[in-house]
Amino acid sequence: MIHVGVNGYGTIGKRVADAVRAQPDMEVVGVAKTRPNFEASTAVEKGFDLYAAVAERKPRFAEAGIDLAGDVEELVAESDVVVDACPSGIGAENAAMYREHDTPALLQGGEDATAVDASFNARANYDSVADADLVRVVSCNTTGLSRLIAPLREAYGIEKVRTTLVRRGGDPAQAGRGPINDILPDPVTLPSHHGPDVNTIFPDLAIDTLGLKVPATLMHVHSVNVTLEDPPADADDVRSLLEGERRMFVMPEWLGLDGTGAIKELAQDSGRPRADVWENCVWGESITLEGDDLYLFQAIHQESDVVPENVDAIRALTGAADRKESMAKTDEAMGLVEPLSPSR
């Protein structure tokens, strides 16, 4: 049993723990917080051992009326990794308690790659992070794109990469990100971070990356032009490829999901925790074959895809399976083994 400790919990951190908890192989040590809210209360009725992760707020809890198992400190102790799902940059500020205490740790895509030993997508380089003692989950947006790259890459070969990311501006709950009527392009200047943070995945890939930040919440979009090396002989063969892939579900036309917010309402009718959409989003009319170029558009759910790849690094980390095991496992106890679907 691999003892987790889940440092954080908020949108990632609290998604994170469910899962850690689902898996045969798992144990949520504890959860922790920086102060009493509504999800510490929460994390608290679900049964989670709840620390604090500054000392001195600690009254603030008892104030609360909320019990603490005790300091960060400890739950790092007690655990044999821990997920880091704290606010971006916090995660390298603590990486030197995670060292100090021989913990290995998860941090998020939020991090900065070189705070952290690897870089870590499951389907695309899950081996590459056995024994390393920081591993950086990447973000969303490059959990995305590095599971459809890697299936692509390895059928056909790549020649390069074009993306647009349209971004939406915040997540439901952050009322104070923005643009509230506006679209704006995030950033201005190219390329991009996406592109580089691709490349800590595949680090010789030829990518472009444009971003584009919409006043939305639900989900990003990307616009995907691959020229491939050696593409099939139409684009039923791409699309037969991507819906043989684990954590890719390419969306029917009859469906009638014609955006992000018809597929987010499938997930709440097929009864997913939160409504969370664990697999990328291919419009499936959308993969088009021109001469050596492949285009297609994927809705990628910022809460929640990284979900399953952090379950899948701990075991990367720790050595407790291989690849094919490990996500098998985890789409297993999420109850991801099939796509979305309305009769579920």
Second form
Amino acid sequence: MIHVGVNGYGTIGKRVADAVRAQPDMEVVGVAKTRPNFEASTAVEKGFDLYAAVAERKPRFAEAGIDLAGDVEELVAESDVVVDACPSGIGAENAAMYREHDTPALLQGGEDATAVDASFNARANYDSVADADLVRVVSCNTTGLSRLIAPLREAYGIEKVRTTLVRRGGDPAQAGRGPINDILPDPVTLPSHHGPDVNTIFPDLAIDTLGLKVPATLMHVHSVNVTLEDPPADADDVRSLLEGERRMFVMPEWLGLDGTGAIKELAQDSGRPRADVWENCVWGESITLEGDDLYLFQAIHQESDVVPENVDAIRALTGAADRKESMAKTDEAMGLVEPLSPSR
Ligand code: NAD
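Please could you give me the other form, the form predicted together with nicotinamide-adenine-dinucleotide, since above is the form predicted alone?
Let us now look at the entire complex, which starts with that chain.
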């Protein structure tokens, strides 16, 4: 059993805790929270041991009637691996604590790549983090792009990737980011940070990215153009290639999924926890070849696509399984084996 602690129990942390708990070879030691709120209450209801992230705030938990199992330092000491899902920047600050306890840790995509030993995406570079102390599971957008780029690169070679990322303004619960009614080039200068971030996974890949922010909360949408070195005869070959990939949902036309709202509705209808969409959602009819140039649209659920990647990263850095075995195990345990549409 791999004993896993989760430090930071918010959007990503609570999902990772559930996904880790579902694995046959992992156990959640507990989760650390800074304050007693609805997520602390959820953790208690789910039976996770709760640890105080900030010692001085322990009395607030007592006032709310929430029992604590200890301090975050104890959680770190008792864990074989810690998943740090604290807000951007805090993970890097916590790194000293993980090193002090000699506990390997996963940081998230909001951290700078320079804060860690290696950046991780299961499909693209699983083997590169073995025995690392600090690993960064790359952001939702970089995860989505890496899953797409890896198979295309292996099958056809890539001359250049150009992607425009239409990004949600905030997560559904991030009331502080709104209300808004605008379309922002973000950043207005090129490239956006996403291209360099993809280069932490594929160092020699030529990639340009542009970012926009829109007043939406459900998902991101990527408009992708990849110039292939050795393109196939037609777009159907690309479609078959992507259909054969894990965590890739090539959405058939007949489902009528015309936007991210419909995809999220399908996730709810399918009984997915929190209506999560762990896969890249590629619009099948958008897959187009014009000479050497491949075009497609994909939607990325920012709150959940990195969750199976965190589970795989735990096995990758502890050497518990190889890539294929880990990805299969993760998907099986999370219920990611079937595509969102049961009758596809
Ligand atoms: P969040 O704000 O939803 O959750 C963070 C949690 O950590 C909150 O519960 C907060 O109270 C808690 N926290 C704050 N300071 C802490 C501390 N010192 N110790 C322990 N807990 C502390 O944030 P999130 O969206 O889950 O993001 C976490 C990380 O994941 C960031 O690096 C982010 O960039 C990355 N990420 C977020 C998304 C997304 O869309 N939400 C997607 C991919 C990656």
